[in-house]
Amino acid sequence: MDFDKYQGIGNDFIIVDAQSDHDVSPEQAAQLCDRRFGIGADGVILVLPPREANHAARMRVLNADGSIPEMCGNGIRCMALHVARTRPAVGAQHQVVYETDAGPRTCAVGLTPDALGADVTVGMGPVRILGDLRLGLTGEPSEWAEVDLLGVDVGNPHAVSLRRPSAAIIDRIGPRLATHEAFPEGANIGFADVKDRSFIDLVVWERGVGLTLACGTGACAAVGAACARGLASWGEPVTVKLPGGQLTIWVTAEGGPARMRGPARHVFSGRVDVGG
């Protein structure tokens, strides 16, 4: 199987041009993403024929554990770059619409001079604030006996804490929160440190992946949560610093659409043997 490897501020993906949702199985995706026995990645993205004639392509994401999320913000930037590089007549247009399981997403790609990277702006769809979540976690430090989270829907499920615990606590409670019974399909858990109204330092425990270098939908969720709490302003750009780099996020209003701008980069191309 031919593939291309891309990364968006450290969130890395194996991208495969495919014809069917089943061209890569969940088991194969987990094998390919293994960083010791496979290629190594946070997920596999299948670039599929669109269902609507006026759309460029359809995105299907398989996480490193084989699970299938509705949407991936860094992933769609990487996919938009891939289409712009391999199908420039389509992907390099000013506004290109891609289908995702969370709905259509519009991308604008500004290629770098070497055509290996791009600055990509994505219309991320609505950011819906779902309200406070009080999730009891026993056996943790007293200040985290109940974790104060705000539920946010960005086309996929998020819960955002606007206070940032230590890395050791995040390692302990991240996987427990992401698989908590309050989230039947799992959730991405963001831990945000709001430095000021225009800057957020964020780490995300991503369902199906773990602690990740970057999460685009998580950045949108964090900005939405900060705006809902009065710590940032609706419609104003907010820089979100993640371990792998920075994104710029705008959330127009509560329940309104978000826009994300950030880089994507081609890493290498190859061919891999895929087991059954």
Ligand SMILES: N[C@H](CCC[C@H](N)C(=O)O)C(=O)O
Second form
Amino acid sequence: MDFDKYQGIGNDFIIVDAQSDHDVSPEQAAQLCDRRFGIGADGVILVLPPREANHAARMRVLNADGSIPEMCGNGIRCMALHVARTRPAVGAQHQVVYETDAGPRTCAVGLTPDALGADVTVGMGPVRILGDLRLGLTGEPSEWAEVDLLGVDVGNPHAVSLRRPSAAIIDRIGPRLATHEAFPEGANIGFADVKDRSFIDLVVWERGVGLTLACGTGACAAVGAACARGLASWGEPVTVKLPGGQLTIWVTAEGGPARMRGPARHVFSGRVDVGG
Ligand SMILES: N[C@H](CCC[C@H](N)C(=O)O)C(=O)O
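What does the same protein look like in the form predicted together with the named molecule, given that the last one was the form predicted on its own?
The complete assembly is shown below, putting the previous chain first.
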């Protein structure tokens, strides 16, 4: 199977032009994403024919554990770059609509001169604030025995802590929170340090993946949470710094549409035996 490897500020994906959702099974996606026994990636993205004629393609995302999320922010930037590079008549226009399992998302790809990278702007759809959660974690040190989170729906489920623990604590409580019974579908857990009204330092423990270098929907969730708490302004651009790089996020209003702008880059093309 032919594939292209892309990364969006270090969140990396195996992108495959496919005809059917079943061209790569969850088990195969997990094998392909393994960084020792496979290609290595945070996820697989299938670029499928659109269901509606005036859309460019349909995106199906598989997390590194094979689970299937509704949406992926860094991934859609990488897919938009892929389509702009491989089918410029379709993907290199100004506003290109892609179908996702969270609904249609519009992308604009600004190809950089070397055409291996691009600055991509994405209409990320509505960011809905779901409300406060206080989750108890038995066996954690007292300051993290209870964690205050804000549930945020970005098409996929997020919960944001506006307190930032140490890396060691994140490694321990991230997976416990991501699979907490409070989240029947699981959740992506963002740990945000709001530096000021236009700058957030963020780390995300992603559902179905673990700690990633960046999370686009997580950046939207963190900005939405900061605005809901009065720590940032609805509609104003916020720079979100993640371990792999930076994104610019606008969230227009509670439940209103968000916009994300950030880089995407082609890493290599390849062919892999997916076996039986
Ligand atoms: N792990 C996420 C999907 C990928 C999201 C992330 N990579 C992004 O850039 O938005 C989930 O299960 O909802």
